[in-house]
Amino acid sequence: MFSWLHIAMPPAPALFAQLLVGLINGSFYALLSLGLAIIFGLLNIINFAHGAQYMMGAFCAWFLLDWWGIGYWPALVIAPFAVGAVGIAIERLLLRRLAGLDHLYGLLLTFGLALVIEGLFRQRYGSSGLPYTIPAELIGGKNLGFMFLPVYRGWVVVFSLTVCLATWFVIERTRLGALLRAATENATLVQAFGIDVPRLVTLTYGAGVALAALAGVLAAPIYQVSPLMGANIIIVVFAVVVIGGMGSILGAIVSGFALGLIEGLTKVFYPEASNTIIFVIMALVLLVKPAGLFGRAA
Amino acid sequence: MPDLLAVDGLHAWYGESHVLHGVDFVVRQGELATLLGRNGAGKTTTLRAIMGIAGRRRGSVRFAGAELIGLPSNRIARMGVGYCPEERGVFASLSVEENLLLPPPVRPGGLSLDEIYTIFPNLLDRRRSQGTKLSGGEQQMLAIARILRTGATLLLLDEPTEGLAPVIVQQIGAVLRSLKERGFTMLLVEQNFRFAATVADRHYIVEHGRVIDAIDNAALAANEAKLHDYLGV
Amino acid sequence: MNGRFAAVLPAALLAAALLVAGGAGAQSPDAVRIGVLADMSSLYADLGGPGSTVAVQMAVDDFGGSVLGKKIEVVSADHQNKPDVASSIARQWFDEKGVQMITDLTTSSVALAVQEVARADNKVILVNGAASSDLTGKACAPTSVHWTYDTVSLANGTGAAVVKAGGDSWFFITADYAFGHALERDTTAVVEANGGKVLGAVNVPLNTADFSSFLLQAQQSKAKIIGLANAGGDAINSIKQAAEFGIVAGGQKLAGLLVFVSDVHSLGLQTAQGLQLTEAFYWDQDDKTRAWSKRFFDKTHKEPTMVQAGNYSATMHYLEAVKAAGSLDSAAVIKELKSKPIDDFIIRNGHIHDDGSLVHDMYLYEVKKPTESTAEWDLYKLIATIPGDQAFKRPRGNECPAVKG
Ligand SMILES: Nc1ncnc2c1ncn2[C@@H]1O[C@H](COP(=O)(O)OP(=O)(O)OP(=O)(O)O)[C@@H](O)[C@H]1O
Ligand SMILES: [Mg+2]
């Protein structure tokens, strides 16, 4: 009896500043996936630490400031280098004893990794997480007449939407990014040419935890930086990159802005599905296209 | 000539499976020697046991009188050994010239990119296509053209003329006498012991995961009776 | 490979359910088992989760450690915010492992569902952590009190306040569940009986990152009030995007109906600063108070909240009736439990219903502006003190059929 849901088509600048907002959560979506599907592409191995890498990131941010003082900004490069080097740690240790085996050792492997993470900054540092404000010179925001857009928001879109396209490039169009394509296809081979292959797995576990990190320090200003935050948010991600295509790079950063935007829609329309709808769209896809909208089937 | 390579009871294991039970023999500087043997004799086994990716492995294989047994494959690639493999390993996500260009330098003395295309216009023609979307032919000059940028002076060739047209395969031929007189060194395994007479030095027959023979090629015809009966032709 | 995938997870998940049920710990065959079943480790752990276990142990110690001769034990275990692992943990807990007493009990819709399994094993349950007001009207059981706050007394606090104040128009952003209904239904009841008006509200799933989108609804409606029908990291979420859409700077104003002192404190006097907010016990309120919460404090580093300290209280009066009693016999204790008056130093002039709700006085707070601020974790000033007549009087009559007619 009280109910009170629009159901009517709001009126269209209301539609756009939902867009911009699902657009703003797709850059979380897409840089999480791109990690995730370079780390899949090269090591086959399914990254449920990524979650809590992210959340590290947003905490070694907020470590940089509560112990040392230390701003957003040097965060938004340190804290990448320091969570990969632990993620680089992991590889070193952990993951590469597993190389060989079937996906399902990884991902048992990482998962544990992520419950036992998250589980010791949930006891040190509890659940309702730790305030850290926006840095000085994107605090505020702008009217854009449909709607007030805060300009931290905007950064988000901007920078991600950078860094996604940095990656691609160097993935899609440097040598560096043929090594790593190569070695994905056949990594006997190209260690046969001369290439420290362990080394480039290594290197890309860091880099691909880096991502994860960097999306986390992004996040650290908006959401509380909690040790929750990644479990939340990893379930979505992995769906998005299954819609993708697993180990596409180019599906990894179009379907994580797409869900973002469709998800946004979802909010508006039908709220109370806003996080179902993107398991649904996995369903659906997976029907149509086992192999994810921009993967290669095996 | 001195050995380039000298092999010396290699053994090797897919697993379980004893595949190599001590190969020997020696490759000189500078001259073709070919792998001669039936299907399943352990030809392609040998060259990866020299290249470091066959399973397990064990005994000698010294080149330029290093011992390479117990290294990882990257640095047997660095010290010079350039490999070119039976399935070809054209990378489908790499374009042609990408693919050229993955090996990267391991010592002064490779061709040239601009030499590279002058022996193999084709690979000129097709260097933005993708990889795989080569013919055979051309899929096996992109194979060999792209371990010649490297410097490697040894080359492990593993069947080259295998599924491909007779004009193909002269072709081939004639790469191959020309990087010999570049001096490259080269170890070629072959079925095809006809298109090996045309460009080999020596020719060593492998069976049952054993060298069982080495028959200089101006003795081949010699020995046509016998090499018969070893390859089952 | 995807379908693989797809199969293993919810198998991964559910082993790592199981094995955070599971730890109930070593038992003594004949002891007096308290159930602490409380959110561990999502998005109310802090509100309650460990905290209500070290509080529950802490009045068991305090009462002695035993009762009719009896040890006390206390167990506890995650129920995971979902109602079939609660109510699967408290059948066991009541048919297997001889627990009496189950509390904390945060979360409305886990709250609904072990009060079913009560009612039908006959048990007690003092609910500290649950606010829907459905827990003592359609769904009252004679063997449950709801003990700390309910929907309605918080509608009473902060709605009526917020209305008086000339917050005439509202919108809500409601949790998707039980809690959240009963919270916007409460409120709107508050809202229309002290003439306001609701303009609409967003349904927002539990455990939501993300609130600028409802926000941004919010702002559209053109409402004065934002009514976050939401709590925990909900709220904090919706707290702190609010503030970075401009919502309160362009001219509404938000009122959290259920914010408690670890969301303040997380969210940062900055960010806070200003929100009502209704509260059954602060730490800070007078010598008592400080006492126990210190002792609170020196074992978990941060002061209780009044799901925390309201399972002190609750335990502490369960253990007390059933000495009165003589007897662990479930009605017995109950109608000791409602015979006398609850008033301690945690719940201030209360008698238990009918119904089973504790009506007792409940405070209205303003978070204090980091200036008002002398230490981390001096965040509340009181507004006013709301008699528990008035801040539990349902404006729309109750339905529990014990009391109806
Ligand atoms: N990856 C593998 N795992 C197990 N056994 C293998 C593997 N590769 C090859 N073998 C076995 O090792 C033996 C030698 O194989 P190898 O490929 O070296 O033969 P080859 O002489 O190159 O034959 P061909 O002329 O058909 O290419 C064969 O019996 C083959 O079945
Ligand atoms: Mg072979």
Partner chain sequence: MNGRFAAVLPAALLAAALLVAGGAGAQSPDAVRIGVLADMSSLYADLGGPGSTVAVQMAVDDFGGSVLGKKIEVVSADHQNKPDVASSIARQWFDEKGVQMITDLTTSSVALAVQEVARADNKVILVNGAASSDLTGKACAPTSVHWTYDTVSLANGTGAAVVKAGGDSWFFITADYAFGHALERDTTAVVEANGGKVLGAVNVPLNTADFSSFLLQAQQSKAKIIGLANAGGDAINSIKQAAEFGIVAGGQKLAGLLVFVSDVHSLGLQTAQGLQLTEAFYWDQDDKTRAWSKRFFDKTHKEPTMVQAGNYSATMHYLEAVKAAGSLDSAAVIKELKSKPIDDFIIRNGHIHDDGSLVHDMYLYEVKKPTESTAEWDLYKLIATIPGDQAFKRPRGNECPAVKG
Contents of the next structure:
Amino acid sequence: MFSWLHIAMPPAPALFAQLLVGLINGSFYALLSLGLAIIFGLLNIINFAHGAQYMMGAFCAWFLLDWWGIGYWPALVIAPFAVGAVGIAIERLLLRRLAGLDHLYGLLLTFGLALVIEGLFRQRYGSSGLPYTIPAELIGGKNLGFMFLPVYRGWVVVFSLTVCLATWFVIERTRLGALLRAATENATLVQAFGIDVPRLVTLTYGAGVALAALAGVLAAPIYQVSPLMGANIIIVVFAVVVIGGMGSILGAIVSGFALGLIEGLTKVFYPEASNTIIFVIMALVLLVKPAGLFGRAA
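To test you: the structure above is the form predicted in complex with the partner chain. What is the structure of the form predicted on its own?
A single chain, with no partners or molecules, comes next.
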């Protein structure tokens, strides 16, 4: 009767391999949800175009390599700045006109932008993935005894965690972060001290978009470059943000990595639930703590 509860323990290499996959997915969840949390927490914009901007980062890296022969390492810097500049243009030309309106207007606008961007790329490049080579320095792997660790995947986890913690430090522990938080609470008062709040808002949106583009560059050698790569991940990332707490920087980081690991473990012990486990957790969190695990009630 209860035989379905008896789950055989998988071999250690298979278990650690799935944990690594979970950590890699969690790295992308954390980077993307961090960008979303910054944009929502500091600007009150629900940026549904975040997945398209993630895809643009991957395509920007591919363009740099295919058109100009510029490799992975420069792309890690150039692509976030280029896509972040596009984000700045979007904020100044479109989103600024919705300032003060209900969140739904920003969500609908960015959702429409996502459809337009993805449609344009799909029309030009189709739906199949374009290969992007791993840099020579990160090819190969290390035998750790209990598992084989591909060097590039280990790099993605360490680099993503470093970027996430550095972003948290800037927002929570520096004067710039204090200005951003103050501008969110009382923009008029901050402007009275001579701070250009509209410019601060624009640069903050650009920084959130740049984080999405950075995740796209990191993902390109693993998942290939495809117009649909953002659409396939953005719903999961929104669930991660809701679980961590809308606008919570720490919640985005912790929830991103933790949920990636949970997803990886689910693939080992109950593969049928691996595609839904994050949404089940989201539903439970919303029932118990609607503001999210690290969020504050309005």
